[in-house]
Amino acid sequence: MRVVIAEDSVLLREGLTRLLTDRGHEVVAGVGDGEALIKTIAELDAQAMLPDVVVADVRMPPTHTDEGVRAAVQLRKAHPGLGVLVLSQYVEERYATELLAGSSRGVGYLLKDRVAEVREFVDAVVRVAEGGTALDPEVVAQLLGRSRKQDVLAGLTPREREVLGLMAEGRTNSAIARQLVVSDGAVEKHVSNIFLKLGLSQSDGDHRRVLAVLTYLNS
C-alpha cells in the first residue's frame, strides 16, 4: 500500500509513518499543509504514481480551521479512485458529512485518539485504500444520533440502527455478530432488513452497506 500523510504535526506525522512503515507499507510523501498535499498529489499524478491512500488531518496551517478536509474533499472529486481518511481531534459533524457526500468509496473519518489502537488503525487504512470505508464510533455515534430525528430512519428497530452504526464503522458482519454476541445468521436478516426499509435493492450491488448509511446524510 502506498500512502501520502498530510499533517501538520510532525511528530505526529513521523509517528505515522513509522506506524505504517513497520507493517510493510510505504509513505511515498509527508507533507504539513492542504495545499501541500494538493500539489503533491498532483505531481504524483502527472508521473502516473498515485498513492493508494491518502491519510490528513482536518485542522491544518495556516488557519488550522478546515483546510484539510477542504483539501480531502477537493481530492475525493479530481481522484475517486483515490482513498481519503481524515483524523480529527473532535467529531466535527459537518466535515464528517461533508466528506461522506457524494461518493461511497475509500473514505474515512477517525479521531486521532484511534491512532494509539494500532492495529485498528492500520486495518483502517487498508480499508480505505481498498475502496472500503471507515469511521470512527464515536462519529457514527453522532450521526446516527442526529439522523433519529428524521423520517428517512424512523422505521429501524433499535437494534437494526445498532447493526446499522457497525456497518458504518466498516465492521463485516461476522465481526457485527461477534460485538453484538449474535449468530451470523441473525446480523444478515438485520441487514437484509435495513436495505429493505431504506428502499436499497440488489441493484445497488456491494455498495448497499455504505449507501445505507449514506442514505440518512443525504436526505
Given for the second form:
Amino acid sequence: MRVVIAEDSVLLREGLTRLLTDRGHEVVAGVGDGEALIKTIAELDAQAMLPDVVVADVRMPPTHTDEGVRAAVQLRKAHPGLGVLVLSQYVEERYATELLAGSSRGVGYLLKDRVAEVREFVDAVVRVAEGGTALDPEVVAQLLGRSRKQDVLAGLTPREREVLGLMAEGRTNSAIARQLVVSDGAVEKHVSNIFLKLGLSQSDGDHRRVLAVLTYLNS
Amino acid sequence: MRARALLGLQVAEPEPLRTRKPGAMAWMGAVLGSGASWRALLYSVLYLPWAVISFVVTVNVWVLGWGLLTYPLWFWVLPMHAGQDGIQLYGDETHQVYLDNPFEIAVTALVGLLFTIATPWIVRALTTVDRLLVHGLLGPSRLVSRMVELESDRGVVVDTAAADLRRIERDLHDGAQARLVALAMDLGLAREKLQEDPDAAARMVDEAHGEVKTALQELRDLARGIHPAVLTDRGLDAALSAVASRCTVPVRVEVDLAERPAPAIEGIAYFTVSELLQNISKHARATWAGVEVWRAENRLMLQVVDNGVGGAEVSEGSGLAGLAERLGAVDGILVVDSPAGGPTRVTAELPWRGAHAR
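Form predicted on its own done; form predicted in complex with its partner chain now:
And the full complex, kicking off with our chain again.
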C-alpha cells in the first residue's frame, strides 16, 4: 500500500511513517500543510503514481482550523479512487458529514488517539485504501445520539445497536463477528434485523451499507 | 459633519440609540428617552437665531471695513453724485461734519483698516459660540464618553481572554497533546513487538520514556505561561527574575516596591515584562537588557530596555499592539521608544492598586 501523510507535527509525521513502514507499507511523501498535500498529489497524479491512500491531519498551517478536511474534500472530488483518512485531535460529527457527503467510499475519519492501537489503526488505513470506510466510534456515537430517529433506534436490541455502531464505523460482517466474538451467521442475522427495523433495503457492498446507515441516522 | 469639515472640530459621535425592542414605537421611545436626541433638538433651536446674528454681523463688519479702507479711492464720487462733500459724520441744521479734507480721509481709511484687520477675530468669536454649542450639545456628554470608553475596554478584556484561551488550546494541541499521541503510538508499537523483537521493543519504550519527560516539561512551561506559581507565592521580583533567566540575553532586573500590588495588576505587569523579554529574545539581537519596576505615587511603572537593533513599532496586529490593548483595558498605557538602530526603551504604566484593596 502506498501512502501520503499530511501532518504538521514533525514528531507525529515521523511516528506515522515509522508505524506504517514497520507494517510493510510504503510512505511516498510526507507534507506539513493542506496546500502542499494537494500539490504533491497533483504531481504524483501527473506521473501516474497516485498513492492508494492519504492520511491527513485536520488542523494544519496556515489557519490551524480545518485545512485537512477541506483538502480531503477537494482530493475526493478530483480523484474518486483515492482513499482519504482524516485524523483529528477531536472528532466533530460536522466534519464527518462533510467528508461523507455523496459517498462513503474510501473515506475515514479517526481520532488521533487511535494510532495507539497500532493493529486496528493500520487495518483502518488499509480498509480506506481499498475503498472501505473507517469512522471513529466517537463519531458514530455522536451520530447515533443526535439522530432524530430515536424512537426507531430504541426498538433495537442492545446487541443490534452494537452491531449498528460497528457497521457505521465501516466494519465488515466478519470483522464485526471477530470483535463481538460471535459467528458470521449471527452477525448477518443481526444486520438483516436492523435493516428490517430501520426500513432500509439490504444493500450489497460494505461501503454502500455504511452510507445507507449514515443517511438514515442523519435524515 | 459640518462642524468637522468647516470648523476643524473633533467631536466624537454621540452615543448610539439603544432600542430595547424592534419597531417604530420602540425607536421613537428610544429617541424620546435619549439625552442625545433632546440635546440635538435644543441645538437645532438655538442654532438658527445664532446663525442669523452671525451672518448679519459678519457681512456688516466686512462691508464697513473694506468700504472705509478704500474711502480715499472713492470719496470724490460723493461731491459729484450725492451732492455732499464726503461721508456725513454728524449733521443737524446748523453743523454738518463731512469727511472731506485729506487728514479726515486718511483717518477714515485707518479706521477701515482696523475693522478689516479685526474681521477675522470677530468672525472667529462668533463661530466659537457655535463651536461650544456643537461641543456641548451634539457631542457625547462626559459621563457617556467615559461609559463608551469603559464598554470598549470591557470588550478588549473579553477579546483578550478569548485570545488567551485560543493560545492555550493551540499550545496544548501542538505541544503536549501531540507528544502524548506520539507516546501512545510508540508504546502501541512496543507492545506489538514485545514477543517477536524484545530489543526493538525496549528501544521503543526508551523513546517513549523520553517523550513523557518532554511532555511534562511542555505542560510545566504552559502552566507557567498561564500563571506562574512563583508570582502568587513570592511576587514580581522572584517571578521576573525567573523570566529573565530564561531570556537569551543577560537581563538585569530591579524591582523597587515596598509592597505588592493587587494580583490582577501584578499578573498584567508580569505578562507585560515576559512578553517584552520574549520579543527581545526573538527580534532585538541585543546583548544586554534591563527591567525596572517601581511605584510612582498611584502608578506602577515598568521599563524594559535593550541595546538591540530597535525599530519596534506598535502597529496593527503586532504583539506590542496586543500588549497596549491589554494595558489599556486596565487604564494602563504603553510607550515604545525604539529608533532604528536602537536602543529600545518600552515603558508601561499601570494604575496602582494595593494587594488588600478590592
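Computed from a prediction, not measured in an experiment: that's the story for all the values here. For clarity, a rigid core is taken as the largest C-alpha set superposing within 1.5 Å between two forms. Numbering follows the first chain given and starts at 1.
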Problem set entry | Flag for H64, CA shift 2 Å or larger between the two forms after aligning core | no
Exercise. Is the C-alpha displacement of D52 equal to or greater than 2 Å between the two forms once the rigid core has been superposed?
Worked result: no
For this session: Superpose the two forms on their rigid core, then report whether the C-alpha of M167 is displaced by 2 angstroms or more between the two forms.
Result: no
